[in-house]
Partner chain sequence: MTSNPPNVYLPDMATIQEVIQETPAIKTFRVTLNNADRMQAFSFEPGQVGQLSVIGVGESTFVINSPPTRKEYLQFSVMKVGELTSRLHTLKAGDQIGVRAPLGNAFPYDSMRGRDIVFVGGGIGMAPLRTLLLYMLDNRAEYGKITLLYGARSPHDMAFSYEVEEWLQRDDMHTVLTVDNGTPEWQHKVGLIPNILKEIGPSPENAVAVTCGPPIMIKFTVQALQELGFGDEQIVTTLEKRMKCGVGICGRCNIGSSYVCKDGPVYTLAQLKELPGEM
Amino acid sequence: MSTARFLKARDIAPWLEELGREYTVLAPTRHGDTVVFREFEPERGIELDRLSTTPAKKALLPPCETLFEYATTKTDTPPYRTSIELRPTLPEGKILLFGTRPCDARAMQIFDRVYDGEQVKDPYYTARRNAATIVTLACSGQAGTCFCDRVGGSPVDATGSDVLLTPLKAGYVAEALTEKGMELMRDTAFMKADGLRQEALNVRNRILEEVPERTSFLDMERNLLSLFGDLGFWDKTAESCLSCGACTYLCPTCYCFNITDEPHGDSGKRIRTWDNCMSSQFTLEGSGHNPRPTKAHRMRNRIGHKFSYYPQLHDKTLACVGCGRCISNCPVSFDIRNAVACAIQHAAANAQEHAHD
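Could you put down the structure of only this chain, in the form predicted on its own?
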């Protein structure tokens, strides 16, 4: 399914403003030196020339959300009984994500396998997912920290998108990839493409030709598993890490969370918030025992989950889309690409050494 139309650059803001009457419209916006996904406001404008600092994942999995509210009542005569009333707070309304990049759109499908799978369906996530339409902007190239090509993606990948925009001189060729996308493009803001579809295809092909040939990070499961017991390797890998958690909070595919109850007398609410697996408290048990007591243990888990454990559970799909935010925003410039490349080399060296034994 693919229907092409043309959207002039000057028509985007008025179109999004009009859509705001029906959708919650989220778009990349400048905030100081950063670009963040936030609710569209015409006076703030939109930023489509660089990858957003924060991922678009908060639209489907908010940093903090109330799962339900509760109230307790207790009889004042025997037999004393307590009853609890639960009031779920399921999200409502349609969502439009405009200007996501291919890596962010692809990341949504990594979430889908966890929160909307055959065995588990999270009602809060699925409500937002079903209500969301994703309009993705193809990248015009790769930044120095990008590596989508090494994890199965590309700068023009349409995976997870309802509409793919390809930048041309005066605007964008928009191609609908789903029924949601076709419905969105029925708006009068979209003009006939008049043969521009082929030009858009040529642009995407030129972008792909500029992507250098590099070592793939696919099929890493065995390499990383072979290093599981080599804590010396992980000690060296994690040496510069500060355990600040910036990499996890800015990662479009990290989905760990914590749940807390906030009581207020006889009532309260249950809250879900993003959590950080690089924190020493993430796995700290009430007994005081911590199964991941050091940075090395936590780094092994973070990289192992993305490149080994998740792929083993989900048809070899990596839980990394190569956006590079964890590199560009790390205070010590920890480079996960180097860590994975070193793991490949170290595992190969170990295998060769054992072969000679």
The other form holds:
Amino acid sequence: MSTARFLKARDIAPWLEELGREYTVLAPTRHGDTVVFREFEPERGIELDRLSTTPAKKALLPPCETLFEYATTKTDTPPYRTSIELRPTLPEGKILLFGTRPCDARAMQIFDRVYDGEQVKDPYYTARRNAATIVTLACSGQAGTCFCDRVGGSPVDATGSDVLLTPLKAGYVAEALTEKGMELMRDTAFMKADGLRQEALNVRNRILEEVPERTSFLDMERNLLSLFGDLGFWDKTAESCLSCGACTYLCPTCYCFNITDEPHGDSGKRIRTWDNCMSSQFTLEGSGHNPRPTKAHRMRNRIGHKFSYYPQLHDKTLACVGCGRCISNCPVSFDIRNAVACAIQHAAANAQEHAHD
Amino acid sequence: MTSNPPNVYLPDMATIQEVIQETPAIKTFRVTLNNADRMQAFSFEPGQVGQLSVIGVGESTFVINSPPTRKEYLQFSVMKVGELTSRLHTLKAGDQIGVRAPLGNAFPYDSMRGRDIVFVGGGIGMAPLRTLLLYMLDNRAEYGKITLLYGARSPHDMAFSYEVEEWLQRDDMHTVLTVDNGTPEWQHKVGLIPNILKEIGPSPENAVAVTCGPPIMIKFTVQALQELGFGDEQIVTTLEKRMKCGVGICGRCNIGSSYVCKDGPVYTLAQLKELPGEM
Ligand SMILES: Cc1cc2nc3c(=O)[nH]c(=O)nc-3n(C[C@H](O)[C@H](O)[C@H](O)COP(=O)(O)OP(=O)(O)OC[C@H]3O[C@@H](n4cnc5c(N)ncnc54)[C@H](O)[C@@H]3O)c2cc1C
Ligand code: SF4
Ligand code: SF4
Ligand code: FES
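Since the structure above is the form predicted on its own, I would like to see how the form predicted together with the partner chain looks, so please show that one next.
Starting with the chain above, the whole complex follows.
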């Protein structure tokens, strides 16, 4: 049995409030002039009109998370041996992500290939991921900085979502796409709306028609390899960058983390925190040696990772979902679209040159 | 409580059995895992590494440098360079550390069988080479001529001196020592590793060179090997890159699409040439 329901806009907040008893609910809410993705509270309301400034990734990889707690005990008789007990703190409980956009949901699958891979599984991530239901809202249109269509997605793409919401007048058609999605929709009081499926599809098709024809960034992973040795190109590309890292913290697909210990007397915890490859500290070694000493090296790695390295390792899937957050929030307006387009052109020119050698 | 899947971030607690002061800056730790079953089942291959934790301070990467054929303990040699390594140096027999091991790949010792082996180690870079060397000495008949060039800043910076003496005596290997700065008592070479290497001039014929040391030393050693006629497939090195997770997730250690913690730390020069130059 397929499950489609019609969600009236004004019924959503009370529903999320009710779900809050069973799930940790995260949703986009207004915060001053911006929209942030965070734990839903009725008084804060939800804001579905524009893409949130902060991505939904923190639901699965919190900015700061405890891996284990430890306690040290010393015997008080000779030979005064110390013993250390480690207690892992695995996350528990169901999570509902409401109002993610297609790019954010796609980004979760980019995490999955790394954190829930065939060889290695991250137990903290997988615990959250398996307990998470993702309700995605199809975008009514692309903003100026959006380019999901150039990286394999679209404003109505359902990849990675459990439920897809399509905006109609005064509400949304919610279509369950997975077992988890069905479970969520089945237990609601919302009106059954299988008859509205066709209308929802029409709406999505109209949205797709608005997407402009433009060059894609897919299938460039091999071409870009020729630029690795051309540090001059990256020097120019990174010229204005401040190495502040805003782009990495706000990126829904950036997943690097640091691990550090926080002692409090004889006990404490080991935590992991989001990290930022645009910082010179990221690869600095004890001897003072730094394999990525300049911002050119670091920009090469950030763009290389998203448009060449990751797709080489993961079936050509790009590790950029085209959300545009790094563009709209960069203090010097660095535009990754231009950088990649330029890199592709440059690589093609290099290839031509070699062909004439 | 058992977790499913296994928790890749949770160290095994281990007890330091013995600490050996190798040089003023290098100490060797022999440790056993507290869980006897885990210790019994522990196996690794030469070249693989471990993350050592001083709980409450942090974690860093060190080569397991006991030969896999000797199973009573795991051995790590640690050069004091910063925060964690300084704390490790304060630990004594009986103290507790965390161990996540084995991680990473191993030396291609199978494909090295039947070939001449040239080891070139600088400073603490001797640690990973030592494991492979001891493995080969334990299986001596399977390998051709073995040459070792080991260099350090000065005579008292030479680690593993108790073994180096033995290696010098052996007639089934050729050992050459060099220091940057000699002393009146020093009876071996004085000079930079790449120059001494060219002086010894090992033949590339059916040979493999394995080198490890500081990045700058590796760079010039590789050049020297190339001058001697070693091809890219015949040069093997092991890289140091900052690591955190050690299992290919945290994104710290990559060179291009290769993650040193799981695809490395051992690479041939041919493999490295495919990657951006971020040594
Ligand atoms: C694969 C591999 C094998 C290694 N094997 C050995 C070994 O057998 N013996 C040995 O003495 N050292 C070895 N190292 C280097 C060792 O990991 C560093 O010296 C150590 O991490 C320094 O830690 P610190 O906290 O004392 O230094 P700090 O400078 O205080 O550390 C700051 C941070 O940088 C990292 N870091 C600093 N220097 C290095 C480095 N050279 N390589 C990687 N990370 C670094 C640390 O982990 C820490 O996160 C190895 C490194 C790698 C990657
Ligand atoms: S946000 Fe802009 S300035 Fe800051 S690190 Fe990213 S590209 Fe550089
Ligand atoms: S790189 Fe920029 S556009 Fe691409 S997913 Fe990250 S923040 Fe969005
Ligand atoms: S150390 Fe985390 S990816 Fe290699």
